[in-house]
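Next up: a single chain in structure tokens, the form predicted alone.
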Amino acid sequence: MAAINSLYIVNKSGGLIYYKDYGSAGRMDTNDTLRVASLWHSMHAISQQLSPVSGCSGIELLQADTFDLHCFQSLTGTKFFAVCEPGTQQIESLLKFIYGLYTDYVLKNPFYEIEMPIRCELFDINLTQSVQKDRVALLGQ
């Protein structure tokens, strides 16, 4: 069982700033990934406004027959969402860990411009290692 099929990071304006495919069955081209990120940002914003619960932070989990979509939104409005195999557990904690990597390797990078696409080698390396460790941990269960 694979943990994450793909990971998206969307800025507070709804722009896709990072995308990584981890071997999902249906690979998407650049336009499709941009559409998915934009659609998710819109659905997330609408769900916050339409929720009958006051203080709702938006959709955190979307379950479908063939995938689960988990979302973590930071206090700054940056959204981290992962498309996973159905029933994959503990993705929320992995997304929070990925947010920690983002703050350590991207936001503290003096050459990174806020809200722009992420091009940071240390972030990529540490993210790949984290996803592989999570994948190995799931296979061990």
Second form
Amino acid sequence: MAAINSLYIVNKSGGLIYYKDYGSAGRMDTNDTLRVASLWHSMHAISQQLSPVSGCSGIELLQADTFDLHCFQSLTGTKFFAVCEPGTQQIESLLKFIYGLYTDYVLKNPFYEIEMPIRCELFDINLTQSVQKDRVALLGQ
Amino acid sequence: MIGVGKIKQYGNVLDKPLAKGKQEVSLSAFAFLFSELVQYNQTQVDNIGELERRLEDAGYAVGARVLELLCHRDKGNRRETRLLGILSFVHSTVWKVLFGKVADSLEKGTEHEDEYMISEKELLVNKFISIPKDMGTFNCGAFVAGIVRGVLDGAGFPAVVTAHFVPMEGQQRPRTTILIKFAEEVLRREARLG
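Can I have the other form now, the form predicted in complex with its partner chain, not the form predicted alone?
Starting with the chain above, the whole complex follows.
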């Protein structure tokens, strides 16, 4: 599974609450990940304002020469975004699936403080499984 | 447990027939409610032992009521009077009504005569819960331990019931074992009954 390079979860005020990288490509140190997260948060907000169409929900996909960045924003303003190899398919549904895991294993955990960094063993376990799992099987969910 | 059963509306709770069981509630709704229960109790205590005790007390009240209800519903107003009878009642009847399945195993302790264990690979209350490292061996299964103690106590089998995580070989997640240690009088009575 080399397609995804890294996964970010950003809370509604732009703070990074979860970061995970897969493989060494595009790996960053902690300060850089925090910076990327809040930068993306601001760009996402600006894009909503600048958009020529009304009711725009912000950038969903950023395509660059060396990577694609897919973003999914939940209704509560929590953003999930993944950096992956150019042309990787079905990241959108993967992000939605990860959102499902977040609502299950993070929000239903009494020891998790909302908007704070995620440290939940079960979330980690299930996330690893779903990212490794075959994409086709994942889509069937 | 995720599906919501069809529930007929009764104006008065007393009109509702007791014998109608088998209603399922949303697992999400239960998980959020239980999560709130734990969070509320966490604000009321200053150590983990106290939190465990409070969860157990909450479960005790459930257990006492469940015993009453199931004795009426499933057993025609009789209750088990023998040790193995009441244990299998907890292991199968109670578990099935509360969690939709029979408990994974019921064993007798190897070291002590008065100890029994009910083990569950994935306890329903723990399904979405990750214990933070700094809370050590704390287990939210204390609530279920309380339910078991409530049932046993109500049926005249006083016992100390605790919940523990037990690591399993080849498994990423530990299982939960509910340890039941009966009071001396229970074993003496049991011996007398032969």
